[in-house]
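In the form predicted in complex with its partner chain, a lone chain appears below as structure tokens.
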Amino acid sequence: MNFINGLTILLVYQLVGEIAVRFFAVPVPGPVLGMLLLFATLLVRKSADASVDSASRGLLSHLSLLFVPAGVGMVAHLDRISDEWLSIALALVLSTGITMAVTAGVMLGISRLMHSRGRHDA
């Protein structure tokens, strides 16, 4: 019953998110707004309900499964992928490496900056 209760709560947040997105014409997918609203609720309540915790654990522990139907959608794009495979492959590999290096670099740089400034202040 715990899982069902938790799933119900997640769906209610998604539904509220979907409605709000359409109502206010916000440029965000409904589930993302639902996530934000749930996060805000957790901040106020200061803890996650056991049922929400169990449902989110259940869904997120096999997140990969949920990608499968969309991934099979590749079957509709086999022509495009075989035509453009080289540009797609290089874009993916190079961009993945560049993104990782830049993200890590910015995080290290700003942390060091804050750290050294903190020392000067102290």
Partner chain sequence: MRDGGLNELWVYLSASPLLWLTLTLVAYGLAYRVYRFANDNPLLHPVVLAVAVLIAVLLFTDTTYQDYFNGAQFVHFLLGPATVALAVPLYQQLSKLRRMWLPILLATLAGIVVAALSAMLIARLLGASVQTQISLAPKSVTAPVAMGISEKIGGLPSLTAVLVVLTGILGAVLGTKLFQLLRIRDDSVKGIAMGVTAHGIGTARAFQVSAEMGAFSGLAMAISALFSALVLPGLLEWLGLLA
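With the form predicted in complex with its partner chain done, generate the form predicted alone in the same format.
All you get below is the one chain by itself.
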């Protein structure tokens, strides 16, 4: 019952996100807005309800199942992927490189910030 209650809370946040996106015409997917609302709630409460924690852990333990529809979609569009493989491969390589460079830059910036704060605190 704890899992069902937590799952219901998560789905309510998703529903609120969907309604807010449609009502305010926000250019963000409803589940993403719902997730941000849930994150804000967790920040304010400074802890997660036991049922939400249980449902989240249960969903995360079966996260790989959520990739099955994406894999089925790839197989369904295999002809299109084979026709446009070069542009898809370039997009994947470039986006991966950009993501790695930005991540390294953020990590270096945070490392320098933490190091400078350590000098001021000592």
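Residue numbers count along the first chain shown, from 1. Given the structure is predicted, the values throughout are model-derived calculations rather than measurements. Rigid core here is just the name for the largest C-alpha set that superposes within 1.5 Å across the two forms.
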* To do: Choose the entry from 79, 57, 35, 47 that sits at the hinge of the motion between the two forms, where one rigid part turns relative to another.
  => 79
* Rigid-body rotation of the smaller part against the larger between the two forms, in degrees? -> 47
* Asked: What is the C-alpha shift for residue 86 between the two forms, rigid core superposed, to one decimal in Å?
  -> 5.1
